[in-house]
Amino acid sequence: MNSTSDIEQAEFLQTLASKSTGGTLRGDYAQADAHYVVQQDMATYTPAQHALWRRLYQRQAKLLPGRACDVFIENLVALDAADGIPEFARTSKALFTATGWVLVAVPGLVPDHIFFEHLAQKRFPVTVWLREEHEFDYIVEPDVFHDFFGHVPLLFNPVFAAHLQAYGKGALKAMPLGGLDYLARLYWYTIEFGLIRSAQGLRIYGAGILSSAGEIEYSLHSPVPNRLRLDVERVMGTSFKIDAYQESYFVIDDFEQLFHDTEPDFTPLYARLKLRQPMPANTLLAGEMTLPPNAE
């Protein structure tokens, strides 16, 4: 993995600080190495933080039956992470046995190329800090609860894990081609906010939904948003919102479809997409059919 220069790192941290509330960074970036990896010091987590984790976990876990996809629920239970902030090293041992992946601790958001390099090498970055009490219902940046609870369970699924590694490799290729914005939309509408079909109706696999209190119900039952079958070029050409529930969700049949549909070389797609403006998030094109919400 290529090293990050001191100047590049400083510029990235300055950008983050300017965007964050109060102009300060949440994580301790001073302790990060060139790949933005830090040590997860379990001793620094307080009893109050472990208690907050338990409350977050209990709230979300109660919402999962009949809403999250089965493989997510099964793997979450197997992680045995309900009693407090989990130790990444212990989870990594089990994860490596299952799919060859490991978790790496990071202080917070990392530069795009660092993130993609981690994914391409089967390393999933997990933030070490936990939200504060006043952020219980909503947080601007991903914290350890979002990253671990929302993302890690599906990394135990070999097909999903293979897709995420391929995504990392594809993103590294896309950077010099100007394709990063398109891949960001693909990540947003699949890994973060994706829905999947099941025999019992639509289910959730996107981490952004699964770690949210309100969007779990909204994504499956509200008549407001579009629910569209996944089409990669359509997704890459659709903008998204980060400060509200989604106006469109994209639905896959299974993880094999997600891997297959995102495996081809996207270079021709980037060329076509550069010729047109991104569509608003609530766009419904002529001939598109939105899938009905799940019955109450």
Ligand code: PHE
The other form holds:
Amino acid sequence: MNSTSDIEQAEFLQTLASKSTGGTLRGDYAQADAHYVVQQDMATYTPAQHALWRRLYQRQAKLLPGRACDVFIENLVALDAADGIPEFARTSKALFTATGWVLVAVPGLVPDHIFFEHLAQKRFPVTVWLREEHEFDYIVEPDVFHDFFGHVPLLFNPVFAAHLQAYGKGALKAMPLGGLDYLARLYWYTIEFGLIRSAQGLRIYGAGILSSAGEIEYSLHSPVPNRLRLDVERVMGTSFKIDAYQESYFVIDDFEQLFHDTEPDFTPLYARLKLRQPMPANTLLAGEMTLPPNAE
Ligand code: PHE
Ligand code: FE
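The form predicted in complex with phenylalanine (PHE) is what I need now, so please give it after the form predicted on its own.
Following is the full complex, with the preceding chain placed first.
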């Protein structure tokens, strides 16, 4: 974290604080500024929404011991967000101290270049609205529960946070090179659905799994999916499904590996990948070893 970016971060938050409009309505893009940022207006969350958050949180938190990686659990607990939809500004303060990141509220999915620009500036976009009761088990688009519960804990880890910032910068660089599809697959199989080794067996760090009721168990224990060591080019050439449990998971040793394996210039990789068709998600190549599921 250098002082220039501290100043930029402070200025950005200052502009946010001066905005008068708020809104926690689903998909209320009319309130958003040029960065697609809105105010998180805590007053607009109802008691029923806080109660729904508590139920989502409790169900999910119970599944984490022995399944989520330690870094995730430790930082989630420190967030103290079990009692209701959390206030982003409070978390941003602690997060800024830890890694120089802040959270910004957004009305939903934002255009690619906006999302990457935020990441490159150490701002993590968090959707302001919460799913409805009938979406308790499954929601097709990210809401505040997925974004906050799933993604925010790891932003407190300096190596993971550095990787995510590098990803944002790398994606801006990839856009004119036609590399976004490949980076989207990398994001999917790491940030969203990644597994990590520990001395006690496989653990989860991917937000898409950690905010899902069923996939926590499936990803670690089902004999069905492939579990392969992360190979960046292999992942970038592998398609994925968004409406079913994953058919392949990719496993890292630690966040340093994620950082180092994604450090090289990807320009030649994109050029190579363009010459091939993407592989189906369930592909197992000759010579690839799938890791066994966790025993207990
Ligand atoms: N190293 C990549 C490049 O130069 C950028 C990148 C970093 C992409 C981290 C993803 C994650 O293109
Ligand atoms: Fe996500």
